[in-house]
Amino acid sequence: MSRLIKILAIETSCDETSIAIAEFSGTKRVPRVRVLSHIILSQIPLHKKFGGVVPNLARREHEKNLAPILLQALKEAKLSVSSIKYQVLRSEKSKALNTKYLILNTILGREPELLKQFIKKILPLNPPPIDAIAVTYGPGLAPALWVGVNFARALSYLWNMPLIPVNHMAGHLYSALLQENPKFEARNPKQIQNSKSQIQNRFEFRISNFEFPAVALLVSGGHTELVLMNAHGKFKVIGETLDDAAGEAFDKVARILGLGYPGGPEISAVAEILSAINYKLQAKLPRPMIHTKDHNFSFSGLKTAVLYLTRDLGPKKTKLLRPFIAKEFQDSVVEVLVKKTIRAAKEYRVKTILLGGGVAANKHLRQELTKIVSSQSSNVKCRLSDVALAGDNALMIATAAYFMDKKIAWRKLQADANLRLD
C-alpha cells in the first residue's frame, strides 16, 4: 500500500549537529526518499586541536546551532514558516500561553541557550505539515544526546508531533541502504567542515531492495559490531569490538604517527603515497582475533603493536616510514574486519551484507569488502552506505524511523550513552 510520510529529524549523538526532512512515498518495502533538507554542521575544526572530542563543547555547539538549523531546514524544504502573532491578553488564550512557556520552561531547563532561542525563534511558528519527528536517542555522547533530545520532546510537545526514537547504530545500518535513484539528478550531501551551517541542495534516493536475513558490520569511532538483522528493527549483537573501536583505533594511531584528526582519512592518505617512496617496512603489524571462532573485535593491541614499533624505529626513521606503518596498521585493521565479516555472513546464512558507520567511507574497507563478496558468493549482495552518508547525519535517522516506526510520548523519552541495538 502506497504511503506518503514526512519526517523531521535530529542527530547531535557526538560533533555533527544535522537535521533531515525527508519524504517517504511508494511501498513500505522499497519507498523512495525525497531529501527536502538536509543540513550537516560539523564541529571537527572545534575538536581538532583537542585531538578528539570534548562531550562539554559538543553539548555546547548542539545548543548554540539546533534552532537556527531547524529553521533553514524548514525554508529549504519549502514548508511553512509563518508565524502566530502571539498577544498578551488576560484570557484563556493568554494562560495558554503561559502554560507553555512553563512546560518549554520545564524541558529545555538545562538548555539555557537553546531554550532562549526555542521561545524566540521557534515558539511564534505555525506547525509545520510534519508526521513525525525523530530524534537519535543514543548511544552517545550523554551532554551531546541530551540536548538533541530534549529538543526533538520540545517540538513534539509545542507541535503536538509523533516522536520517534532512533538508536544512533540503527541509524547506520539503514544508512546502507540508502542508494541514489538513477531516475532523478541527485546531489549527495557533504560534510561540512566549517563552523557555519549549510543547506544542501534537493536529492533523491531509493532503499535498496533486499533480503533478509542480513549481516551489518558497523564500524565508526565509538562502535565496532556485527548485527544480524532477521526483519526490519529485529537486530541481534553478534559480534563486537572487546576495547578500541575500529575508528577510535585509527585516531590513536595517527596521533602515535604524527598525523591530524580525525584519523581515518588522514591513515588512509598517507597510505595511499606509497609509490613515491622505495623502501620496504620489514615488521608486519598483528591481525588481532582473526583466527577466534567469534566474531568478535579488539584493536587495542594493535594500536600498542604500532606504538612499540615506531619506539623501535625512532622519530627519524618513523617519519620516513609512515606511509608503511599507516598502510599496514590499515590492511591489518581491513583484514579483520572483513574475515570476521564473511565468517559470519556464512555462519548465518545470509542474504545481505551491510556496511555503515564512519569507518565505511574507508576506501581499502569498502573495496576490499565487496571484492571478497562477490568472489565467494554470487547470491550474497553487499550494499554499502553512500561515502557523503557514512559518518553522523540526520537522513539516516529519518530512514530508521520510517522502517522502525515506535512512537513514544514526550514525557517518557530519555537519552541512553550506553543504549544497545539489541
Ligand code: KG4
Contents of the next structure:
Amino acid sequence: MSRLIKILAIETSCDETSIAIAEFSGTKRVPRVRVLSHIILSQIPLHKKFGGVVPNLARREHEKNLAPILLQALKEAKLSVSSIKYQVLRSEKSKALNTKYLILNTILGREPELLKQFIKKILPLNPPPIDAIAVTYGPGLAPALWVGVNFARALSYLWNMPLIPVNHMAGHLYSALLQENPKFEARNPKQIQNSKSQIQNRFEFRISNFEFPAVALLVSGGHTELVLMNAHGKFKVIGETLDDAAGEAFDKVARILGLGYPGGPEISAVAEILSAINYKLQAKLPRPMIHTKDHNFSFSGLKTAVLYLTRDLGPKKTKLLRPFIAKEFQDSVVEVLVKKTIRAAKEYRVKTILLGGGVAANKHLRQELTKIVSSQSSNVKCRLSDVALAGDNALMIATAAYFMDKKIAWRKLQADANLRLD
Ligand code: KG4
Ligand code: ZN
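Okay, that one was the form predicted alone. Can I see the form predicted in complex with this ligand too?
Then the entire complex follows, led off by the chain already shown.
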C-alpha cells in the first residue's frame, strides 16, 4: 500500500540540537524519504574548551535553540502556518484560565526559557500539516534528553498529534539505510550554510534494499554494540563494550595526544598524514578482545596502553611520533571492530551488515569493513551510514520512527538515559 506520511523529528540526546521534517512515500518496505528540512545545530564549539560535553550546558543550549530551530524548520519545509489563532489571551487573568496555557506550564515547567518562547512563538501557530512527532527519549544525557522530550510532549499536546518515542541507537541503525537519491540531488543541491548550523535543504533519500537478518555495528561516543535485527524494530544486542565506547576511546586518546575535541576526526586526520609513509611504530598496541568468542568489546585498556606509551616516550618524542601513535590506535580499534562484526555476521548468517554512529564517519573503518566483507562473501551486503548522517541528527530519528511506528500518549512519555535496544 502506498502512503504519504510527514514526520517532524527532534533529537537532543547529547550536544546536537536537531530537527527534521521528512516526508515518506512509496511502499513501507522501500519508501522514498524526501527531506523537507533538516537542521543540525552543533554545540561542539561551546563544549570544546571543556574537552568534552558538559550536560547542563548542553541542556541550556537545547532549551534556548529548540523553538527557533522549529520555526526555521517549518519555514524551510514551507509548512509555516501564517494564520494565527488568537488563542493567546491578552490579559494575565484570562491567561491563567486558559487550560492550554496551564497544561503547557506543567509540561515545560522545568524549562522556563523554552516555555517562554513556546508561549510566545509556537502557541499562536495553527497546527502544521504533519502526521506525527518523533523524539529521541534515550539513551543519552538525561538533562539534554528531557528538554527534547518535553518539547515534543508540548507539541503533541498542543497540535493533538501522535507522539513516537525513538531509541537514539535505533536512529543510528536506520541512518545506515538512508541512501541519497542521486537523481534527486542533481536537481536539488544540498545547501550547507555554515559550520554551526547545517541545513540540508530539500533532498531525497531512498531506503536501501536490504535483507534480514542484519547485524548492525553501532559505534558512537556513548555506545559500541553489535545488534542483530530480524525485522523492523526487532533488535537483540548480541555484544557491547564492557567499558569505554569506541568514540569515547578516540576522544580520550586524542586528549592524551594533545589533540582537540571531538577526538575521532582529529585522530583520523593526523593518522591520514601517514598513508604515504611506510614507517611502522615499533610499539604495537593491543587489539583488545579480538580473539574472544563472545561479541563484546573493551577499549579502556587500549587507552591506558597509549597513556603508558606516551609516558615512556616523554612529551617531545610523543609529539614527534603523534601521527604514528594515532594511526596505530586507529588501526587497533578498526581491526577489532571489523573482525568481531564479521564473526557475528557469520555466526548469525546475516545477509546485511549495517554501520552507524559517529565513529561510522571514520574513513579507515568504512574502507576496511567494505573491503573485508566483499573479499569474504558475495552474499552479504554492507550498508554504511552516509558520513553526513553518521553523527547525531534528527533525520535518522524520523526514519526509525517511520519503521517502528510505536505511538505513546504525551502524558506517559519519559526520558530514559539508560534505554536499551532490546
Ligand atoms: O553518534 P555521535 O555523534 O554521538 C553519540 O551518540 O555519542 O558520536 C560521537 C563520537 C565522538 O566520540 C567522536 O569522536 C566520534 O563519534 N567520531 C569519530 C569520527 N567522527 C566522529 N570517531 C572516529 N573517526 C571519525 N572520523
Ligand atoms: Zn549518537
